[in-house]
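For reference, the chain that follows is the form predicted alone, supplied as structure tokens.
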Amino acid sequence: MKNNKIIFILLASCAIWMSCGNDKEKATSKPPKVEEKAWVKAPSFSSDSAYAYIQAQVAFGPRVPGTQAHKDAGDFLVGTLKSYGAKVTEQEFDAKTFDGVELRLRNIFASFYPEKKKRILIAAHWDTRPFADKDTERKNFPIEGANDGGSGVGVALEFARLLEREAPANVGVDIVFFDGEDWGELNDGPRTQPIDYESWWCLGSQYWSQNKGGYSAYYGILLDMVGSGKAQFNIEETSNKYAPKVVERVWSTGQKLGYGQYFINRVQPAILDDHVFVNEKARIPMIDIVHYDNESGYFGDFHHTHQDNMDIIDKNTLKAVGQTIVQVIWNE
């Protein structure tokens, strides 16, 4: 995820973005209501399995691009997706970080039931932060990223396992794991502008959004920091701007399933995350399910610290997010 400095980026609407970790003006608008369909029976999402997938990632060590742990974890993701019957494409590309490191990055794209024309896209980033710049100790060491990176991937992998056994009736599903999301500028470092990208953050989604070929999807759901026991998922403002009907569908479904303590009807300030580039460059309406602490206006005391480990991962949160997504997609 992003550092906690405010990032101002001029949008067509002159809206103010906020980089992950900063509070700004509180938005009060809510997404429009959409007509509710009769529910179909959806399969059960296993939080135990999602938890195990997070453990498996963390066991490789910090998945920092350019390291052996990163390569091994990427190979694990590709192999796991293929084992569930997905058609997997690896998109390799070069990028330079804010501190001048040249990286070879890899986006991983998996397609389930590609014969179906109506597509839903599930996204997460799979790399981890190379610095614990919000910590008080070992600030220059990489974090494990159990929540920030690992949790979204874990939920998506369990969803892939479900798709092997059962297909939603009306849609096909694609999963994309973006690389190079978390090597942005340091917490208290200077702000600079890259030449080839719009931001030092979200390198994988920026590249994919402009090099996706003819791919399109009906809508997308980004999963970012979806595993903490303290998780609260407000309605992120950019999501509400580009995909209000999808926001309403997901939040109302989560609440109807009994997960209202997670899916909160409160619009939070916009953040710079992978969904921004998918919306604006790929032209695919995508929402962001992302943890936000209302009291601190922040992303938790574990964000970009060494506390981001398996100790903060809660199976109840994984269940709430995973089951909500399953129900939404099965109800298409």
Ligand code: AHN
Second form
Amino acid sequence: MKNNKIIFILLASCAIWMSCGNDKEKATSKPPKVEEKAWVKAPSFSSDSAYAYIQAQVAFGPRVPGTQAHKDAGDFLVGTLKSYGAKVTEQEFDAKTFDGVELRLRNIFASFYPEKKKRILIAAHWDTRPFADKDTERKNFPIEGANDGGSGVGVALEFARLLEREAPANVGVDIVFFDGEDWGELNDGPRTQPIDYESWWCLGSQYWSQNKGGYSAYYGILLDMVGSGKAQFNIEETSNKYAPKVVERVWSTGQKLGYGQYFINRVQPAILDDHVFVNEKARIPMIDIVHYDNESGYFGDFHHTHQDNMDIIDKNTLKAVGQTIVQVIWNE
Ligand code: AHN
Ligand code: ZN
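Next block: the form predicted together with the named molecule, after the form predicted alone:
Below, the chain from earlier opens the complete complex, with every other chain and molecule after it.
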């Protein structure tokens, strides 16, 4: 009885003391900022290294599914991811293209710090387009795909290199390289509907999204054509529909780091890309950081032409994208 009384008095005086403290605080300090938690120090993203990874892919030749260059480049990606300590899984599957070609495709999935429960997924496609159908010359020849294919993978590989040296405090990271993204219908050709898929584009992400086992992630970031000096990244509608908070976090972080010329506050209509299937079929919220040319109203001039080679790759853009993602993930 006596003890209870003492405890009561102690608790009551505690409460009075705390409320006084609060009042005092309210009186003297500014209203609390709605700002996010403290800015965590994040490691530096090397654009030289990301650039070198793009060069290494381009050096294999066009990574067109079914070719030796494609196979060799895929093995190179698997080997590189393993060399940085990732647990790598290869997912092979059969697919048919709009022009009747039967392919054996391969998605590549790499897991860093698999013991961490909260996962962030970084995605890019690693295949390149077999045609230059938006070019005026050599339309039937494959493009080099330095930007379309190479750049997203290059940034992700530099991320892998960085992850081996340092782990973010609160999350683990997975990297997925989708195959068969870019064998969609010709620009001015007829449109048909595939039987097994929803679209002739994005074959790898469509397959993965329906055959991913129990895997899930907190959110994902798709990197597509993130290497051109002229790159501008708009807020894409599907990204904003399924993952508005991630969009907000990535764009505000990019702007805060001084990359506001790339991460611009402009809304852009939805595009068909790998993130559509990851959002709608895998049900993982995923944003797309994708080059969109505001002047032409579509992807850049290089898109699906022979201009898509190392000459258009700019290290400043790679740095802006890579450092922004590092900062976002280290801040989780
Ligand atoms: C469309 O052409 C609408 N989507 C294709 C997205 C893409 C192609 N990304 C890279 N290559
Ligand atoms: Zn493409």
